[in-house]
Structure formats: C-alpha cells, structure tokens
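The chain below stands alone and is given in structure tokens; this is the form predicted alone.
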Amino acid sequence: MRTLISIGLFLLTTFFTTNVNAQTAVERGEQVFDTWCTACHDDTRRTPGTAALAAKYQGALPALLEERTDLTPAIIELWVRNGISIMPFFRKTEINDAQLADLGAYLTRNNGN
C-alpha cells in the first residue's frame, strides 16, 4: 500500500512539475528579455536594435522581436551567442543555457506551435 501511495505521489508531482515548467518557460523567457534585450529591442523605434531591424526589413518583417512569428530557438541561440550586425554576443555567464532556452520559448510563443 505504501508503495502505491509513493508511486501515486511521484506521478502527481512529476505531472504538476512538468506542467508548471511548460507554463513558466515563456514567463521566465520574458524576464530574460526584459533584463538583457529591452535596452535595444523595446517597443519604440528609437532603440538601436529595433531601429536596425526596421531599416533592414523595411516592413517585410516586424522590427519588434516580440511580434515575430518566424524565429526559431536555434536562430535565437546563434544570434545571442555570436551576435549579429550591431548586436553583441552574450556569454554563458550573462545568459546561461537554461535562460537562453527560456528566451527561445518566449520569442517563439507566437509561432503557432
């Protein structure tokens, strides 16, 4: 009986932990974005990253990263780790791999997956 109760508690804990983690990855990613990315990629065209993307895409794609639907976690990781154009790279001591995965979840939340 004790074994069945232990197994039941383990399964419930695993189920709820998995669901909570899945629900909060986007929220954690938003916090990473707010901490590291909004200085250059906020919702105004006056920030360097948003202005650079507006000039690059000329309306073909949204300049705001948070509105994009074409981003993938792999391209986000590439850009964050290596930088692109005027964007600097970020070290693992600044944005660790778990935070980068959460950032990917946040920026791909609109992709309809």
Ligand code: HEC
Second form
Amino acid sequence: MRTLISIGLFLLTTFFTTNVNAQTAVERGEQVFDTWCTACHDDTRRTPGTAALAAKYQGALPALLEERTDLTPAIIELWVRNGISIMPFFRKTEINDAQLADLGAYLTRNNGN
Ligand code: HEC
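Beyond the form predicted alone, can we have the form predicted in complex with heme C?
To see the whole picture, the full complex is given below, headed by that same chain.
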C-alpha cells in the first residue's frame, strides 16, 4: 500500500511539474514576443510583418504569427537570428538563447492540437 501511494505521488508530482514548466516557457515566450515582435507582428493593426505575410501567403496561412501552427523552433530561430526582407536579425544580447527557446515554445504552442 505504501509503495502504491509513493508511486502515485511520484506520478502526480512529475505530471504537475512537467506541465508547470511547459506553461512557464510559453508564458515567458509570450513576453519575449510582446517585447520584440509585436511592433511588426501585431494582431490589431496592419503592422509591417502582418501585412507582408498577408501578401506573401494570400490567406493560405494566417498572417498573424501567433495563429500559425506550422512553425518550428528551428525555423523561428533561423529567421530571428538572420532576419528576412525588412525584418532585422536579433542579437544574443537582445534575445538570448533561452529566450529564443521560450519564443519557440510560444509560437509552436498550438501545433498538433
Ligand atoms: C521591423 C519589423 C519586424 C520585427 C520587429 C519582427 N519582424 Fe518578423 N517579419 C517582418 C516582416 C516584414 C516579415 C515578412 C518578410 C517577408 O516578406 O518574407 C517577417 C517575417 C517573419 C517570419 C517568417 C514567416 C514566414 O512564414 O515567412 C517569422 C517566423 C518572423 N518574422 C518572426 C519574428 C519574430 C519571432 C520576431 C520577434 C523576435 C519578429 N519577427 C520581429 C517584420 C518584422
């Protein structure tokens, strides 16, 4: 009985710890996005990134990055570190690797759901 309770507690702890960590990465990523990306990828105004992606995909993909479900952390990293068209690249002193990973978690949060 004691063993079963121990296993149950272990599984519960693992479950909640894992979920709390995943949630936190997404929340931190949203803050990074709000700080560095919304100026151009805003959802309420016709900002340059949203406008450019609307023209690029013609509705085949959402113009809003936050509504995309096809992005991967690797491709986000590529574009954020190198820039594309008029989008600037971001240095590690602006967005460090941990913050970039959080950004990846945020922008891929709806993938596969
Ligand atoms: C100065 C404006 C600007 C800022 C700031 C900006 N972007 Fe962009 N971004 C753009 C534009 C414009 C494009 C479209 C480029 C093109 O025409 O292909 C773009 C494209 C992208 C794409 C490629 C999407 C696709 O399917 O082609 C990704 C991903 C992206 N941005 C992510 C980000 C992230 C993450 C941030 C914040 C770290 C950010 N951008 C900040 C302007 C910006």
